[in-house]
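Taking the form predicted alone, here's one chain by itself in C-alpha cells.
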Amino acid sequence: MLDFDTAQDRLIQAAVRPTRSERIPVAQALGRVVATNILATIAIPPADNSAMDGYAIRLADFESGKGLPIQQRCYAGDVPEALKTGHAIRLFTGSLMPAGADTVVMQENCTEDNDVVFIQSTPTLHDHVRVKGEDMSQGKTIILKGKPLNSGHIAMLASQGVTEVDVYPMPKIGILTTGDELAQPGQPLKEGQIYNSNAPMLSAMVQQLNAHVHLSLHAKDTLEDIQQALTTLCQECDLVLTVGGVSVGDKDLVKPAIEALGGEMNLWKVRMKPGKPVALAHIGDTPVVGLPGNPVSSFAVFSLMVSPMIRVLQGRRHAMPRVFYGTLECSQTFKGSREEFIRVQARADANGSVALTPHEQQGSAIISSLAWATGLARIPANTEIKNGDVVAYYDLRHWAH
C-alpha cells in the first residue's frame, strides 16, 4: 500500500492542465477559470469623485465660522464647473470633483443658509475624495490566469466594461458505478438491494467544483459490461471515476477490466481509512480513478485526492487547498496502522481556536455523517491521538469546492 501523501501526489500528477481556451459572456462566467491574465483597460474610479454627500471646497478657503457661497449643485453624472476661490460646490456621492477643489466636507458637518454653507468642524485635506485609479489603475493586472471567477471578479470585469472573457473549458467527468446489488433511486428495492447513492453524491461533488458530469453509467457485475462502459467513458471524458469493484472480491472486476483494455495500473491501495481500495490507471490518455464502494470512503477519497485532480484539469493556479489545524474534543482515543480521516464538526472556541468534534459513528457506511461533518480530521498512522491533541483539519468548504 502507498502512503496517503504519495498517492495524493500521484493522482495530481496524472491530471493534465488544459492548453486551449474558450470565450464566453461574463454573465455566464461565474466559477469558470480565467485562461489569461486580465488587465485594467480603464482606471477605476475613472476620475476623482466624492465619497460622500457634502460640499467640495479648497481647504485653503476654510475659515472657522465663515460661510462659503454655494457656486453650483452637482449630481453624480453631471460635469461640475471649476471651483471659484472662496466658494463651495454641493456634491453627492459619486459626483465628479470640480477642478480646483481638494476636499469634501460631508453634509452632516455643515449647515446651509440662503445658499451659503457653514462648516461646523475643521476638515482635513483630501477628506472624502476618491482618487482616480485608487481601486484599479489602467494597465494593472486585476485577475490572474488560473483564478476561478467569483461574484467579486464579475463586478471587476463589469466595471471595466468587459462583456466576454477567455476561460478554460470545463473538464468532462465520467462516472461509472458497478454492483448488481444497486438499484436506482425511484425504483422499487428488491430483496438484497440498496439504492445507488454514490452516483448522485459524486455528481453533486463534481458540480460543486464547477466541473461537468458528462456521462454517468452503471454496469452489471460482468467483465464485458464494465469494459464496454469504460470504453465509452474514456472516449468521451477527461477523467473517469469508477465506484466499487477495485478490491479483491470475486466480483471486483474493475481492475481486470482496466487491464483487459490495456490500461496501466499506476496505483492500487492506499494506506488510509476510510478509502484503502483506491486505484489509478490510464486507458489511452484518460486517467481512471477507482474509488471504494462505501459512500463515506468514496466521499473521502474524492474530497482529498480527486478534487485536486479536477482543479488541475480546470487550469486553476492552486490544486491543493489549505490544510488547517484544530484541537480534538472527544472522549475516545484514536490509533491505527493507517492514516485515518475522521468526520468532524469544527467550531471556534472562546479563544478563537478551532475545536473539532468527531461524529459518534465513524463507520464507512454512515452516510448521515457526511451531511453532518464540516470537514475531515487527519489522524496519523501508528500514533495515539486523544482529547486535546492538535491535528490537521481538511475543511470541506475548501476541499469539496
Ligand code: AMP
Given for the second form:
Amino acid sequence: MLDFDTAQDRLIQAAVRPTRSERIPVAQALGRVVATNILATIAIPPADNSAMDGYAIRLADFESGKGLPIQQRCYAGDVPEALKTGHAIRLFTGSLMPAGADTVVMQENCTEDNDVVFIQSTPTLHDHVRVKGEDMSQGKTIILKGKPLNSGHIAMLASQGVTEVDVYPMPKIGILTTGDELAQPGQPLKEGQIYNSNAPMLSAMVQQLNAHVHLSLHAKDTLEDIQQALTTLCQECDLVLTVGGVSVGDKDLVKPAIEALGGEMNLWKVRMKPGKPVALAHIGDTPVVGLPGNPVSSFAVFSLMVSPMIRVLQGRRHAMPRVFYGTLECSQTFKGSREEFIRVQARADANGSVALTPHEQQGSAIISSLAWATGLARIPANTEIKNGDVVAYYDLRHWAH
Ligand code: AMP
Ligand code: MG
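Having gone through the form predicted alone, I am curious about the other one (the form predicted together with ligand AMP); can you provide its structure?
What follows is the entire complex, opening with the chain shown before.
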C-alpha cells in the first residue's frame, strides 16, 4: 500500500511541463496560462492625475480664508496649462495634474464664487494625487510566467494597450469509461444498467480547470474494446484518464489492455478512502491514470491527485493549491486504517473560523453528496477524529479550479 501523499507526488512527477506556446487575443485569454513574464511597457497611470473632482493647487499658496482665482477648467482627457502662482485649476477625476500643482482639494471641501475658489479645510501635500507609475511602473514584471489569467490580469493587459498574449496550449485530456452495465444518458435504461455519470462529471471537472476535453470514449468490458479506445486516446491526448475496471474483478481489464499496448502499469493500492485503486501507466509518452469507477472515488482522486497533474501540463506555477484547516462539526466519530477524505460543507462560524459539516452519507456511490460538498476534509489514518477536532480542508474552490 502507498500512502496518499506519495501517490499524489508520483502522479505530479509523471506530468510534463509544456514547452510550446501560442499567441492568442487577450479577449480569449481568460483562464489561460501565460508562457512568458509580462513586463509593463508603459507606466500606469501614464502621468500624475487627480483622484477626485476638485481643484489643483500649489500647497504653498494655501492660506486659510484666502480665495484662489480659477485659472482654467480642465476635464479628463484635456491637457492643462502650467499652474500660475496663487491660482487654482478646476479639475475632475482623471484630469492630468498641471505642472506646478502638487495637491488636489476635493470639491466637497470648497466653495466657488465668481471664478474664485475658497478652501474650507486645511489640505495636506499630495492629497488626492495619483502618481505616475504608482500602479505599474514601466519595465516592471506585472504578470509572472505560469499564472492563469483572471479578469484582473485581463484588465492589466488592456491597461497596457496589449491585444495579444503568449499562453501555453491547453492540454488535451482523453477520458475512457468502461463497463457493460453503463448506458449513456439519452438512451433507455435496461434492467441492470445505470447511466454513465463519470464521463460527464470528469469532462466537467477538466473544463473547470480550463483544460480541453479532446475525446471521451466508452468501452465495453472486453480487452479489444478497451485496447482500441486506448490506442486512439493515447495518440491524440496529453493525458488519458480511464475510469473503472482497475480492481481485481474478472472484468477488470484495463491493466491487461495497457500491458498489451506495451505500457507498464503501476497499480497502487493507495491508503486512502474513497479511491483505493489508483493506476499510473505510460503508453508511448502519454501518461494514463486509472481512476476507480465509483463516482465519489473518481471525483476525489481527480480533485486531489489528477488536478495537480493537469496544472503541471498547463504550465501553471502552482500545481498544488493551498490546504486550509477547519473544525469538524459532527455527532459521529471517524477512525479508519486509511486516510479518509469526507465530503463536507464549510461555513464560517461565529469566531470567524471554518466549521466543517460532513455529509450524512459518506458511501462512495453517493453522487448527490458531490453537488452538496464545498470540499473534502482529511481524516488521518488510525486516529480518532470527532466533533471539535481540527482537520485539513481541501476547498474545491481551489482544488477544482
Ligand atoms: P469498477 O471499478 O468498474 O468495478 O466500478 C466500480 C463501481 O463504479 C461499479 O458500481 C460501477 O458500476 C461504477 N461505475 C464505473 N464506471 C462508472 C461510470 N462511468 N459512471 C457511473 N458509475 C460507474
Ligand atoms: Mg467495471
